[in-house]
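In structure tokens, one chain follows: the form predicted alone.
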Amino acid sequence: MSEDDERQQCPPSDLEFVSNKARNCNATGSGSGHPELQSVYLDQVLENVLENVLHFLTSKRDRNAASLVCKSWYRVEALTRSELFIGNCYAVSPARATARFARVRALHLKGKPRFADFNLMPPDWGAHFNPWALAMAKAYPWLEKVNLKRMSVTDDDLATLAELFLGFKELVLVCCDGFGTSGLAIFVNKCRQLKVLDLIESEVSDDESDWISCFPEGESHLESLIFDCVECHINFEALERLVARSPLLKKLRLNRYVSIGQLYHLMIRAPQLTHLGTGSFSPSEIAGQGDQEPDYVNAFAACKSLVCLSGFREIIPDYLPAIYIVCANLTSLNFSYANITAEQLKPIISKCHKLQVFWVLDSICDEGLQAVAATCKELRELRVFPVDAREDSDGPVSEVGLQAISEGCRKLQSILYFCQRMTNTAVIAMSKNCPDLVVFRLCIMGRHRADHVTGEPMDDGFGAIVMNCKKLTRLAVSGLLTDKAFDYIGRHGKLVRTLSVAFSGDSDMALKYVLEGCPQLQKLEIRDSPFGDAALRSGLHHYYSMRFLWMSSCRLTRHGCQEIARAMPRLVVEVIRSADEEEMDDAVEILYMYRSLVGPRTDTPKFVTIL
């Protein structure tokens, strides 16, 4: 959706009437001999043609661009849009969205900013799905798909989806909270055409409700079932029956309460799986010592279509050889919960020649990353997470592993790399060896860590990334960085859309370089950096074109934030304090600014002040 479009809107029903009328006119139809009527008729014909063309336009950016051409394109684009993406639930009201887009079948909606994932935002801040659910129920009774990220979803909201959208098919909840197993039970019981239920990194409360057994009896339409984030026991017998009667099931990700023995029974009933999350990948505590082990190798061998493997939540490494047989076909492997060593990884990764996506813990050390580099020549995305995220921990991966990846995986497009020490030389090497990088996120966990070999700031490394990686759109910086690094970003990061900054910079000039030099910047996240009111003012020309700005533990004042609010009335300026903190003094702990077509929200909690 073009959130910042302020054009006058025409009711979609008017356009629908005109389009239907034009379809019923023949080539020599009414209006002949009347120039004004002929002109109207030609406009209607052109809109009908345009409507048929725009049905094939799927990219939301292309659609946004099309809607800005003229009023006619604006109307037709709205009428033909079946999938609605809103990057900030407070940027537009449900009423305004439903008034403009009349035929939506799929909604993608985002709520809280990303820093909420790191407990930097007080709970109960907002992003409630309820007003959207009620508005959609009135406007789109035919709605089929909802994809929510960082939204607060209640059990009642799930009931609304199930009861009021009779043809509902897909629900994806990413990093959401507020609901429990009792809400899931109502939802799955009443959604008889459900194809996708994906619960990803969401907080699901245990209401002691047996939600798995609530799926309707008979053959299921399920194609994807993901519940690896649900931290409670499930009814395995009901799950086994559900999988057995779901012949279309392709994606199944299990939680840690599913043992490897239970996984075996599911796999032999669903050999058609393409994506599998293994659950615990360890035996059940109640398994008898004398029980014969199932043939796990044959179970994996039967899954000939398997291309994506994840899970391993409480892994027993002795069972890893069972997956060797599927490694040659894998394009995605997620070991981000598996605390395994380099020696345990090597026999697996040496068979993964087709691998394109790999997530792993730093327990594999530099040696494990060297093994990845030696085999995975098709790798496009790598994420290396820390086992121990403390700032003073001994990080087992370093510049050695990063440089090995850059030399061996030259098709890399995205990397997230947590470490404790790094060098400019290794980062520069990556910029030269992997010029197709679109995402570069280097998280040096210790604050203000310099190049651990030379003692110099990490300026030149990050400077090389923005200079040599011409496709870069997302960048996260860390370590000891001076204003020079931000000068590099401002001068060369012309396509950067998302920038995350932590514990970096010398002065307000650093932020000024970025705000004045990065024309495509949409999302800017900053924490614990020495940027104050002057830096904030330097972005006045740019804030209306950004999705949001987040600043926490910087050097902002309430007066400086009020200046921005007065200068930009269509910008919502939220000042946030801790939930148990009294009224603020002039210092601002958290600033969250975002553009909005409808002004300040009405559901602000007491710890949020909108200036």
Given for the second form:
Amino acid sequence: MSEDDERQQCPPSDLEFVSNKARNCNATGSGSGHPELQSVYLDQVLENVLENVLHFLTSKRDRNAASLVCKSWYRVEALTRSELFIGNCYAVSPARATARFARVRALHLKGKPRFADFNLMPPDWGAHFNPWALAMAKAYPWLEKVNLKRMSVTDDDLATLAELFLGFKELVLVCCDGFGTSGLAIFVNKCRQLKVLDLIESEVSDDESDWISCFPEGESHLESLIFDCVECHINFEALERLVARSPLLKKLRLNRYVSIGQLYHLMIRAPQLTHLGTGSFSPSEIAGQGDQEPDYVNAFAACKSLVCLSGFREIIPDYLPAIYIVCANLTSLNFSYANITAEQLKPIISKCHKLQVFWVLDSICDEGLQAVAATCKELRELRVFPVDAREDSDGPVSEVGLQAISEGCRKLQSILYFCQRMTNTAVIAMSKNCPDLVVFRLCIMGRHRADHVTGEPMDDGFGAIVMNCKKLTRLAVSGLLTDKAFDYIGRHGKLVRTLSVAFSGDSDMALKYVLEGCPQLQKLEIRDSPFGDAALRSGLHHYYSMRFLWMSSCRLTRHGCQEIARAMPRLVVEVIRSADEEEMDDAVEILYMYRSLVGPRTDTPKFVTIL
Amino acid sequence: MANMLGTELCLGLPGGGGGNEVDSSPRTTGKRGFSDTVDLKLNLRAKETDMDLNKNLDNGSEEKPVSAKDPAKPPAKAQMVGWPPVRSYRKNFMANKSTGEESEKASSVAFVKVSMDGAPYLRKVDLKMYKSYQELSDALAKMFSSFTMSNYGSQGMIDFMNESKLMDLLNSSDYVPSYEDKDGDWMLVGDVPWQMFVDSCKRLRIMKGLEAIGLAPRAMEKCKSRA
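So the form predicted alone is up there; where is the form predicted in complex with its partner chain?
Expanding to the full complex; the earlier chain stays at the top.
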């Protein structure tokens, strides 16, 4: 039951399909036996055949299409779907999902909207994994994989996964919270078939539980262990023993409490690693001055399969030369926690000819980006994060870096770029030099900042992006933007599915252009922009095709949102206040609305009102 | 565990964010006039006329480090909540690198560890979230489902003066909460007024009633000496 089910304009009624019985009756003609029985038999055969065929269908879009052919196909598709993707956990209930799909092995659930990551929403809004965990336990005892993004997961949920699913193999938690190391301890201890435990950008509370020691003894099936976001000390000796008895381990990403000396010991035990997160990449404080430094170069040299390197959480740049030897094979390098200069970057990046994914801090300045552009001709994805994430900080990167990248990295598909100054010229250049761009996210950190050379709004730059990048599906805009920019987006951004808008636009027209012009729009998140009820109304024809709309600090009123709620019964319209505010006036602070098959949720906190 | 998020949010000027300090909740700025944001050069103070002045006074310190760095620049603008859109983890990480270990602001949270005999997990609770023993008891009951605290008296305190009443309490309940106070002594929860408890409690342990009987004499002694 994924969001793609609802791509048609009207909400799905409870699935009425033309029976194919009549067709079968005609096909058999006047054959032997009772026509009713015969058609039932043929239905059965067809379904069996279909089942075998549909097993091969993996793409969720294809499966959704197949399920709409007729009742028979719907039924068989539901039986054969093993990976269930639900883009908004509140769009459907666990009961409905388990009722439709009988044999699910993998569940992929997404919860909170992305703007919750930036503290725009009070905590405890929802997206609890618990009801799903319980429903899955009853319906899918053979569940093997769970992948959650922005959900609230408790220690009890982790215990449930480990205890009630005997064949559980993979847990991936991205941007989740609500659990701690004690939950992890139970999970790793009870989950005997565990292959993958990936904790990515999640908040894990420190219950001072030594969870690493809780992995069961004996050879482990671990293939991937990612815990770089876990902000707690770990038992290194136990980790070393674990790595030593995990011959299949390919991905290991350590947290910053692992020193470079400890990293060495792990690397020599696991030369088969393909993905490595280096932890702190600096010596622990207790290392003696006269101690012999291990041969780090040797350790890296032994890892002949290494393609993805990250970590460097407390980097001492003196140790960087140790990685030179693996650079030539790297396809992914994440320096986004390493405050290094252009000079420190150059000797490394000049060797990274195969690099496709590069995440870095703006400490490398435009000069560092020029070095990237000079070597990384295969670059597909670039993310430049700010060391100092404030509006008025010094900006070490600018249009110069962006221009250089556009000229050097022609195969670029995805970019996230934080800066303080930008020009339309550079953005236009990128739109022309990088026609394969699918994701363009430019964040000019100063609000309403114009082109710093011409003083003009950034309309033309973003306009060029939507005009020239014909494959663009995700766009985030910033800087001084008038309604014209949105006119361009509405006219040319025909494939845009995700749009992020902040501090932009002059009037309701801007939002209208987008809602009326972008047929593929699924996720629209807007903050602090002057859009009101009239603009909201202009999207009525489209909201059922969208996963969600988020609007915060705009000009919406309660009665405007109420109108939408009344006009669209299958839309859940949430009005969210700051936690300590009382309901006072008609102004709506945060609007979060999404289509749903099951109506308003029952777990709303006090600060949420569903209209 | 969601309570832990409370430590992540930042104090700032109204609509402010960006620092490391602990906050109660994010302040969004919907009530501010929109046209105010257009002119970048405006001095922050002039823009704030329609903001909550109390918050201003509380959080004025947020700005000082920035303007102190470069006195020639105009005072920093208010840091908006969630802007630039960098996740808190990353923001805090970068900030911590320059300022050292993150320090919890003692006054606004009081996290203590809670263990229950026989339970596999250790928890943490923020005592400042609750206003009475009853609220704490309800919260603990939710966390440790096999734990139900017996009813306390009208003030929520155990009457330690009455020995037989105390013994009844300890014999009747399966589990009783005890806490380690500032002096390092283990005491029965409920012996002092709520606020005093919050200030002196270092950690909580939920133990079997029968075991807790051992604590009772000491509790009574301490109580008598205070009286």
